[in-house]
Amino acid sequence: MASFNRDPQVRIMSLTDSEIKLQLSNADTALANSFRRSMIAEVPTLAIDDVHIEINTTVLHDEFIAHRLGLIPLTSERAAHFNYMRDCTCDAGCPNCVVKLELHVACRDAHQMEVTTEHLRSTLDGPDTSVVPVATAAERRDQSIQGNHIVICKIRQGQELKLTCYARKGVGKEHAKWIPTAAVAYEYDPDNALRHTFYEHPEMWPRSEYSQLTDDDKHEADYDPDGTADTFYMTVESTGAMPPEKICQSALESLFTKLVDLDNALEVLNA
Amino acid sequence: MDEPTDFEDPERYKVGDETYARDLEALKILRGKEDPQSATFVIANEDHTLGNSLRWILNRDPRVDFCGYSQPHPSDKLIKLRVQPKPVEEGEEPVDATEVLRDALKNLMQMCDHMSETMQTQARLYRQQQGLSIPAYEAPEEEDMDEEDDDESEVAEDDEEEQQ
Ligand SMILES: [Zn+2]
């Protein structure tokens, strides 16, 4: 096999609960671009996909609470592990492609109250495995996170909700609500020595934190002619839905099996 | 779950949606009668993600006279991939468009392959420096891996063998 790739380099900058920064090098704009867009659409994750409405007398109708909840992130580090429903064997949901979640709260006194992520029962929520939404798996990890619950809807006395709740794997590309990141962005060549953009005021722009200027007057490299974009500073901001790195590993297994796929609908063809 | 859920329609679910593509094969090769080791690739349910990655791969190989790629229309979930190989001297075996691509598939393979390990053992390493808590699902011993997970670990495994 003619080989002519690289071998990018990964190196991790710093790595919190929801947030990892690396450093790509020896790659090219066409890979960190490709290993955004794979984190960001091809990252199967769990979310809401079908409500059922038992009781609804919020002021908020069906509609606006089943998307809600829809955007809700849900643990989903085992998400590779559920089958998507539609390739699924079963016919109408199973514990293989489906989560279900229940929530019922009712308002028996004259004060304003809010239904939140705290009160959304999984079916799946066991010591290990399980399928909560992300603000419920925090306060367990730990007990000083508190009160980060999304709201669903604020209910007063006399209201109630009653509703059965079913989570499904899917992608990004689908439908927001899969996306497992709150924000991706890379940046390259941080003292613009390539040029790619021009400063009319050098001076007045933010120096990168990735800067490699050590002269407080200087704010912009030397223009180098010749220099390439190789190395890139990506953040990666999870939902919550699973840990910064493994996002990144999800999303570059997913395209290790676009690459199979063509590869073997290739020797399908040559055959 | 335990009790059969009341979808109205589950079919629904089991059908193609907007994102794919299903009545599309998903591999069509297009070749014209000039230079037929030139070929165009329209690979179903796919974009930029990959396309961008295998102009800029297969534009690396010195065998590559053309690659260029084009999606013709967002709502057509395909993408088109043309490939035209240097034309050969006298003498010398013809370069198909379709083995240049599957030698641009191998490296970009090798290259996720890389970039995945160095981030796992990284990530492992930093966690350990920083004494933060290993994920669950680093967790050595993972009992009901489903194929996708398989197939990789099993890779990896090879790997190993090979180089010990
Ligand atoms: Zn199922």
Given for the second form:
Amino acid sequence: MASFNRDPQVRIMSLTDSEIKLQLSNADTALANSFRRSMIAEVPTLAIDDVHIEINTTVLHDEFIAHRLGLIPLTSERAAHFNYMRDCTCDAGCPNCVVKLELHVACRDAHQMEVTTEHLRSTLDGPDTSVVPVATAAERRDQSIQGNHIVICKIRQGQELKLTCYARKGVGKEHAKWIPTAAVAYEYDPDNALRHTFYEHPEMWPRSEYSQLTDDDKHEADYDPDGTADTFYMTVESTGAMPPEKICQSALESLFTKLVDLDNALEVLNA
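If the one shown is the form predicted in complex with the partner chain, what is the structure of the form predicted alone?
The next block holds one chain only.
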């Protein structure tokens, strides 16, 4: 039980618009992995969940285009303020649980045209709350960022695409389109003192950025048979749907809620 009586500490090592690096100490592997999995599977975001196609004369099937639209990351900083559709009091979608996006593009000349996320128009696009493709939001924040829009399809003269999308709130364990992270990874024991990894030729293994070795000729720390993994170096990369620090905060809130629910259930069971 000693491993559960720790006081975990989190230190932010670096932070950018798309990535955060953390040091989680006084913890164990179970907690670190629960935190990692929570960031992937338990953080609510908004994603296109329903597509009504009115006109499609492109070379791609309706289902193919709908699938591509579903995987487009949307800004989701205020996803917590939306209701899950299954919990909403409405019958078929309302502003509290659904965001409508529209797209209508037609090619009139002889040149090939790219239909991208730039052509998606959201009905929720105000100064306070905005649900738009991530590339659109990035361009508004920084005018020097151009041309990062996701290509939905390419059309030629005479081809047309007109559709309406409905974005809803969800989490990654329901479908990958709601995952807010592009990558979540952690490492511990950067100098392999615990020998959880066997290096046949240690000198060929790249040195970790968190290495504490001071001798350039040494490639592994001395073996520590009594050592345990209690410090974890985590890297979280966002898709752009949410700032990385908010992903971490939301994951911790979700993890805390689950633990509280478990504690309450055990109290009822033991009453």
